[in-house]
Every structure is written in C-alpha cells, then in structure tokens.
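We begin with a single chain expressed as structure tokens, specifically the form predicted on its own.
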Amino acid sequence: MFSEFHIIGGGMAGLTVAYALANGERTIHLWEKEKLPCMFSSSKNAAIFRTYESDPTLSMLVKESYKQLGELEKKAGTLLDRCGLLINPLEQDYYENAYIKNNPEMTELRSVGQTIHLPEGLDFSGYFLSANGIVDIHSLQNYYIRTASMQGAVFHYNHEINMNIEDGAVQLSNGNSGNIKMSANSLIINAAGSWAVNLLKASHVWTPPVEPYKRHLFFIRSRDKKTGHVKKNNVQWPVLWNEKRDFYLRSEGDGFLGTHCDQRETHAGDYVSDEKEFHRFLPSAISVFPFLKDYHIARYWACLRTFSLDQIPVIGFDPFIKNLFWVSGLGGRGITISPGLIPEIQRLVSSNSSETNVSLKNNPYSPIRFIHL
C-alpha cells in the first residue's frame, strides 16, 4: 500500500488529486514548475460546467461530477453559477434518463426543450439544463489547496521536475535540489497536463497516446456609436452552445466570451495566439449569432486541451512502470469532471491493483485500454 505521493502538476488535475488523497496520515508532495497553481490551461478556459454528453463513459462521469460538486459546495460555499446551458447538440445524451432513474435526487440534470429569443429576430433552440453554468475556478482551486494543506499536503512551486526510469520505477529530480528523496512506498502521479507525456520522452518508455490541442477564446463587447462608451451587458441568457456550428457564447462582464471551437494539434506549453484565428472569429460568430455584428474583439488568447486518442481521460496505474499513476487527457473538461474524479482516484489508488490485470469494466479510464487496441 502506498503511503507517500508525489503529484506532478499544479493545475486542476493535480489539485484534485491532492484533495482526493490528503487524509492527515499520508505524505503528499505536489510539484509545480510555475510560481502559482493553475497558471496555464486551468485558468485560460471558459469554466463551463456541462453535464450533457453523448459518450456513455463521459455522460456518467459528468453527472456524477455534478453530484460531487454539490458535496463540495456544502463545505466550500457556492462554486457554480447555475445560469443554465442551452445546447443544440450533434448527438443526444442517451444516458440522461437512465442516470436520473437510478439517481432520482438528480432530476435537476434533466434537459428540456427550449427556445430563447435573441436580438435581430433570431431564435436559438436546443436542450436547456438549468443546473449547468460557470464554475468559480479560483474558489474551487483555493478550496482544494486549503483543505489538502490542512491535511498535511505540501505544495512546492517553482520546481521543474524531471522523471527518470531506473529498474522499472520512476525517480524524480529537479533543478533546485537534484534528486528528490522518496520512500519505497512512493507513488508518482503524473498530472502535468500538456507536459505529461514529455516528462517521460527522454526515458523512451511507452506512454498513453495523449496530445495537446490549441484553441482560442475571445472576449468581445460593443460600444455606443454616438458616445463611444462600452455598452452594458444586461442579458440574463444561459450559456449558448451550438455544436452543429462549433460555437459557444456566454456572458462575461460587459461583453461575451466565446469561441469558434478551433482545434489544432500542438506541443506542450504552446500558448501563443494565432492571428489567423483572430480574423476568423467574428465572421464565424456573426454567422451563428447575427446580433454580434456590432461587437469587436477586446482581447483573445490561446488555451490547451489535452486529449487522449479516444478522448476519454487517462486515469490509472501505468502498465509497465510500477510506481507511476496517470491523471491525464482531461480534454478541455477538467473543470467539469474534476469533482467526479475525486472518488475515482481514491478508489483506484487504494486498490493498488496492477493495470496489466485490470478490468476495463472496473476502470474504463485505464491506460491499458490503448495496449488492447
């Protein structure tokens, strides 16, 4: 049984792991190469909490995540602005009714057909989920850190970690102090986001097929043509998500936050904005929501979404390295699914079972599924 844990990565995945495992008795160290947690993907996304998914594994996970979020809110206070989500989906969530049937207390996750009237005579129709909305990322991360710290977890910032494989196990080192002393019962948890696979490339070992993809987010607003002043945004709309046109939009301060869902494979840490996406965004936005014709881009930025080959998270013990556990490939859903991963991580780490013998029915997120392809 593992009693010491070294978590690599201080984004939402790593903080979730620290929160899940800290119990006052375990030795837990979290290593983050930046000066603060959640400086990259976890702080550059749209923070949308969405429980509508067509994939069966994700469908169940996001709904369980909503239940777990409710438990967190009992201790941390409000973490989710339940402004609602109105989605025009490509595929139905066929597991919605089955989940609610087995969890009658979660009827608030049932979607209902709805149409809202937008400016320029536009009607937007889809499935409305009243319990979805926007996560307060800072409150969630602060709660994870504060609670884990009270249970003895130690957070090390500004430490860039290197992984080396010796005798089939991970050895850790960093530029600040060289080799990191570990006990014989140490488990390394790789939650390094877009850097997760890179950490092991020098050792030439097998890694799950996980790759980062770049996407851009845009903050737009409108000015009064006479005064030049920024118009106030007083709309009370839910998040509008048109999957068929690859576009979503949500209220943000005195404007809107949106994306045309561009996606391009890239490399770890590539947060450089692409100018071509700047020129593509407004024409795309106006084609979906004509009322945005008088809006301009106030700022934009790139974020990374790290996906596995089948777009399902990679959670579980490495099949070849005896002290390595993966929490990777959250694929742009980290904010939504992190609460749901808490009991999964606790269960899987405590089982201490070899991934070479694991049943995918018991752990559908196991990295071994890619070996079976």
Ligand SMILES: Cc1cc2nc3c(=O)[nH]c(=O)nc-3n(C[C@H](O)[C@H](O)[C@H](O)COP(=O)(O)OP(=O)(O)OC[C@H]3O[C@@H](n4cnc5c(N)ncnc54)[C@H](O)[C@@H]3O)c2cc1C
The other form holds:
Amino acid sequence: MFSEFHIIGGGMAGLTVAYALANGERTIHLWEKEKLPCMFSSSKNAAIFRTYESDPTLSMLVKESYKQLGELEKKAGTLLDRCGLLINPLEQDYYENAYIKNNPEMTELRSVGQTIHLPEGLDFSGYFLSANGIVDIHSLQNYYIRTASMQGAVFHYNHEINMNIEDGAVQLSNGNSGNIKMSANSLIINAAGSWAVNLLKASHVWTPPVEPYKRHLFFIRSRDKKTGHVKKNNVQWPVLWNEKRDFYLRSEGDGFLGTHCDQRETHAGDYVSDEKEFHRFLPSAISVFPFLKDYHIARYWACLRTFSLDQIPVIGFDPFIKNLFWVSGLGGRGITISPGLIPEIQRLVSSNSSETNVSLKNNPYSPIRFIHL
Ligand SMILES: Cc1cc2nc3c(=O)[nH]c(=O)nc-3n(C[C@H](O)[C@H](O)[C@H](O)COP(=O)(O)OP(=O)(O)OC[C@H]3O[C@@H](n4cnc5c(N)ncnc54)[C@H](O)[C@@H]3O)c2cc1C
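Since the one above is the form predicted on its own, can you give the form predicted together with this ligand too?
First the chain shown before, then all remaining chains and molecules of the complex.
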C-alpha cells in the first residue's frame, strides 16, 4: 500500500491528483517547475465544460464529471457558468441517452435540438446542452490547492524534477538539492502535461504514446466606427461550437474567445504563437459567423493539447516501472474531465495492482492498452 505520493506537475492534472489523494494521513508532495501552478495549458485554455462526446469512454467520463462538479460546488460555491452549449456535432453522442436513462439525476445533460438567431440573418442550429458552459478555472484550481493543503499536501514551486530509473523504480532528483528522499512506499505520479514523456526519455524506457499538439486561441472585439471605442458585447449566447466547420466561439468580457481549431504536432513546452494562424483566423471566423466581419484580434496565444494515440487520457500504473503512475494525455478536455477523474484516481491508486493484471474493463485509461496493440 502506498502512503507517500510525489506528483510531478502543478497543472490541472497534478492539482486534481493532489485533491483526490490528500486525506490528512498520506504524505503528498507536488513538484512544479514554475513559480506558480497552472502557468501553461491549464490557464491558457477556453475553459469550456462540454458533456457531448462521440467516444463512449469519454462520453461517460464527462457525464460523471458533471455529477462530481456538482459535488464540488456544494463545498466550493459555483464553479460553472451554465450558459449552455449549442453544438453542431461531427459525430453523435450515442451514449447520451443510454447513460442518462441509467442516471436519472443527469437528465439536465440531455441535449435538445435548437436554433438561435444571430446577427446578419444567420441561424445557427444544433443540439443545445443547457447545463454546459464555462468553468471558473481559477476558483476550481484554488479550491483544489486550498483543500489539498489543508489535508497535508505540500506544494513545492520552482522545483524542476528529473526522473532516473534505478532497479526498476523511479528515483527523483532536482537540480537544487540532488536526489529527493522517498520512502519505500512512495508512488510517483507523472502529471507533467506535454513534458510527461520527456521526463523519461533519458532513461530509454517504454512510455505511452502521448504527443503535444499546438492550438491557438483568439480574443476578438469590435470598435464603434465613429468613436473608436470598444463596443460592449451584451449578448447572452451559449457557447457556439460548429464541429463540422471546426470552429467554436464564446463570450468573453467585451468580446469573444474563439478558435478555428488549428492543430499541429509539436514538442513539449512549445508555446510560441504562429503568425500564420493569426492570418488564418479571421477569414475562417467570418466564413462561419459572418457577423464577425467588423471584429479585430485584440490578443492571441498558443497552447498545447497533449493527446494519446487513441485520444483517451492515460491514467494508471506503468506496466514496467513499479512505482510510477500516469495521469497524462488529458488532450482538449482536461478542464471538463478533472472532477470526473477524482473518483477514478482514488479507485485506481488504491487498487494498488500491477497494471499488467488490470483488465481494460476495470481501467479503460490504462497505459497497458498501448502494449496490446
Ligand atoms: C487552445 C486550447 C483550448 C482548450 N480548451 C479547453 C476547454 O475549453 N475545455 C477543456 O476541458 N479543456 C480545454 N483544453 C485542454 C486543457 O487545457 C488541458 O487538457 C489541461 O490544461 C492539461 O493539464 P495538464 O496538467 O495535463 O498539463 P499542464 O497544464 O501543461 O501542466 C503540466 C505542468 O507540469 C509542470 N512540469 C512539467 N515538467 C516538470 C518537471 N520536470 N518538474 C516539475 N514540474 C513540471 C509544468 O510546468 C506544468 O505546470 C484546451 C487546450 C488548448 C490548447
């Protein structure tokens, strides 16, 4: 039984693990290389909470996540602006009705066909999910940190961790103080986002296939032609997601946040924004939503989504290294699935069984699925 946990990474994944495991009895250390948590993908994302998925595993996870978010809100206060999501999907969520039928408390996640009227005579039609919306990510992250700290978890910032393999187990070190002292009952949790695989590269051991992909987000506004002042955006629309045209848009302050869903494979930590995408964005935005023709890009940035080969998160014990557990590959859904991962992480870490004995039915996120390929 593990009693000491070293979590590498203070993004959404690492904070979720710290919250899930801290119980006042366990020794928990979270190591983050930056001076603050969530400096990368976990603060540079669109924060959309979406429960409509075509993949069965993800479909069930996001619905469970909604239930868990409700539990968190009972303690932390409102964490989700339920402004709704109107989606024109590429593929059906075939599991929607079956899952909701077995979980009557989730009826508010049932989608209904709807059309909204936008400026320039445009109608946007799709499935409306009234209980979806935008997560207050800072409140959620702060709640995880505060609660885990009160339960004894220790957060170490400015500590870049290295992993070495010694006798089939991970040994941690950091540049400042050399090897980190760990008890024999320590479990290392790799929650290092796009850096997760790099951490083991020097050891030449097997790692699950997880790769970062770059995507840009754009904050757009419009100005009054006469006064030059920024026009107030008084719309109260749901998140608009046109998957067929690969574009989503949501209200943000006095403008909108959107992306044309660009995607390019890259390397860990590559947050450099690409001017090419700047030039692509507005033409794409206007072709989907013509009323954006008077908008300009006020700010844009690049962010990484780290995907496994099958786009399902990788969560579970490493099949070869006895004290290593992966919480990685959260892809483009790390914010939505975080609450749903809390009970999964608690269950899987306590199962304590070697991943080679785990059936994929018991753990659909297990890294072992890539060895069976
Ligand atoms: C454009 C875009 C939009 C998105 N929109 C949404 C959305 O609307 N809804 C949604 O649910 N999800 C969204 N996502 C996905 C979501 O942002 C990610 O899934 C999530 O943030 C990943 O969290 P993470 O903790 O795995 O990674 P990260 O946030 O990258 O955290 C990893 C942490 O590990 C630390 N670290 C790395 N190496 C080391 C080391 N050696 N030692 C110590 N610390 C280390 C890093 O400094 C970092 O803080 C979006 C992503 C992008 C790119």
